[in-house]
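First, one chain by itself in structure tokens, the form predicted on its own.
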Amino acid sequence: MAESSHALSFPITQTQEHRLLFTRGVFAPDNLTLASVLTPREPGENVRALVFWDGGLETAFPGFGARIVAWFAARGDTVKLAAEPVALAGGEQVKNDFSQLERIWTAINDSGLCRHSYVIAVGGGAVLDLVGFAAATAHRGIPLVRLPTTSLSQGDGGVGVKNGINFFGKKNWLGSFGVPHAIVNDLSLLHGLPVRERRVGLIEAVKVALIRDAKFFEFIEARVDALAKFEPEPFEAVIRESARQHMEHIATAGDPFERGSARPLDFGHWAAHKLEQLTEFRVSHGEAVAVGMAIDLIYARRTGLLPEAEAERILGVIQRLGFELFAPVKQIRGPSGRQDMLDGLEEFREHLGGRLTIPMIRAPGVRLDIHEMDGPTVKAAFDELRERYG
């Protein structure tokens, strides 16, 4: 007699603090912020910590690979380097480049770093994806702490629960998640950044206010030529608030690991990572996430989703920020840019997983996912990007 199928099910629950402290002047001596984060996993434990940073720092702010060593010689009795910080390239094109990587893991390696080890990853969003990939897949995870550097990285993607690299000519196709062990944004590192590198947060910002909270759009709005300056105080209370704004939908929102199609930070996305990809990264992320987000927008505007005034008040917002709405597209090699740009819907939706889901609005703070974008209406709107802002 043929036995009768059996299962087993327990249930795993783990819970997880998603922890960003802010500062000034991280590595200053008398600066204990990060020391407060980089506790031993066992009592008397002694603590060992290995840096990547990006070692492009060194140009904007002369001496900073300088203070990391000399922070943590300070603190010897606490916690120790297990080896000298590592100076990676900064730039998405890092993440192009596998070897990177496997230096990553060869020092992690060499330097004998445990999972009761940490690896500090100091730098933007590339820095932090390409470290966090390699700290996520050494000894099956080791603690990591980032330090983003830039506007965009301390407003969203350094304060995400991903890390990812570019491969088979994709953006992010090996990847990980995990909550990082605790991020630390020193906002003094905002001011010494280039201009390009200093706008490209404001996008990001711009996008979660639009599809969470109208207020916090209107506040955008009513400052935007201050922002469009940089002016210290609401240039950093965006990014404050932009990072507040993410971290509070990852973990609040039910899934931060994107296990369903639903992705509702990607709003303008689609067609931002296929135009990095087409431009070979000239294109910085949020400069093509402005051109992802005026397509999307007149696409909700001819389609009836989106009002036309409210569609010309938020690219009129974008444009004063200063971003370019077309201009980056002349960078794609090739006369059937347009034609590709359009394979970038298909790509998002096998990165998702199931249907295609992509996040539209209906007004500042009103979302709304739609399953499927007529093909000849997204060229209307690429077309209309065109003889607009070319």
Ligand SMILES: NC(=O)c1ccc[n+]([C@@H]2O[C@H](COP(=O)([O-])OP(=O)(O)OC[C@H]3O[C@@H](n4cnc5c(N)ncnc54)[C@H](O)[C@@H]3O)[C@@H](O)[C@H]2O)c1
Contents of the next structure:
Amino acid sequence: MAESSHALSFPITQTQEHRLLFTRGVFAPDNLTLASVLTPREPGENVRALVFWDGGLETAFPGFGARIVAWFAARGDTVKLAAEPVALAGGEQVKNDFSQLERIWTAINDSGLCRHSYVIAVGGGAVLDLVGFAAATAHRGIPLVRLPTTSLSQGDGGVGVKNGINFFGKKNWLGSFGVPHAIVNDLSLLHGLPVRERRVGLIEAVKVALIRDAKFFEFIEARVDALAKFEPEPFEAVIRESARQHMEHIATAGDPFERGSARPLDFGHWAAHKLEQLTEFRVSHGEAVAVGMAIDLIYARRTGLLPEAEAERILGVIQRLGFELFAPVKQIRGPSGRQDMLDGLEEFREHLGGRLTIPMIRAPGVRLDIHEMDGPTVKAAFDELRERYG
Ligand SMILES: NC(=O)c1ccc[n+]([C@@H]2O[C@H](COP(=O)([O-])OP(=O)(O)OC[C@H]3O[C@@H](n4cnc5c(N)ncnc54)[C@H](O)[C@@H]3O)[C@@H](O)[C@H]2O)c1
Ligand SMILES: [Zn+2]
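Alternate state requested, the form predicted in complex with the ligand (shown: the form predicted on its own):
Whole complex next, starting from this chain.
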């Protein structure tokens, strides 16, 4: 008979490829970028795919939906649509509505998609997060190809390994980790974005530069005025490099699926998450990150981590890119903006699973983690922000 207790253990290792392709005009009939990743699972099989796309694209690029259909028609039998592409409402609300998830599962089920098929998600981060979660849970995971279409999703969210929807009124409460089959960034789509949506991708680029790469920060700084005007060449270069930096971090920093409590890519994010929530998402993620980074930069200066000249230099770059450093806080309805926002620190601790770990910097590109923030100094940093930028 077996002993009363014993253990078995088998290592399972699997190397995954985190792939991103850049193109322009991804649904031009002769563009083969997307086709190059829609490979059959078994040699000789035809590929079936179902496309879910962000309806906001039709407004910016009339005829977008028809172009998707025409692109597949031009592929003949090798790559086929399993059903008509499904348009979804873009923006955060789509992540708040569980029936949208059921709608995607239904379309996957009705079209008989299997794990040898592909789900293709085209859109902003909200649509990608929703469709990604639906694909991850249908049949325990149908391969996902992401086509991010906003500056934030092309440079950050869409090139990551997470998905999720909001549930119990909490952001990304339902979701999963998983490496997408492939990502395709069509840079020409960025030029359809309204100014506000265009700008937000830049703050995540500044963030990733500050935590990992002084040279990238200097690149942004040297072009700050051109970037503020979204001149295509530097703008695209910064979104590209931001994507590369985010992917490289995920693939090489040792914790792609966030098992530990360090979250370097969340620099400035503890206050940002709370600000988004307190303003019922009227303040967008990127706008909130600018404020959150400003609070942390002032905190780092006040605690002697970051020399004053460096703090001022970075705050200057963020401002010159067109970000407001205090106005978003005024969008909090109700009297206790400061205290409510500072409660975000405690929530961040819970989100990390216990141990508070806040990324900070000593200089652009030089990160360190701290495990405690001094309450009165956080308040002083917030008050300084209001005095200087309010
Ligand atoms: N999974 C992750 O790792 C991750 C990381 C960061 C952010 N996110 C999530 O991403 C979401 C925010 O995404 P977002 O900033 O991309 O915005 P969004 O998805 O909310 O889209 C913003 C608006 O832009 C429209 N749109 C999309 N592409 C367009 C284009 N090319 N031209 C014109 N309009 C276009 C959409 O219809 C929508 O109205 C949040 O829910 C956030 O939580 C996820
Ligand atoms: Zn972010």
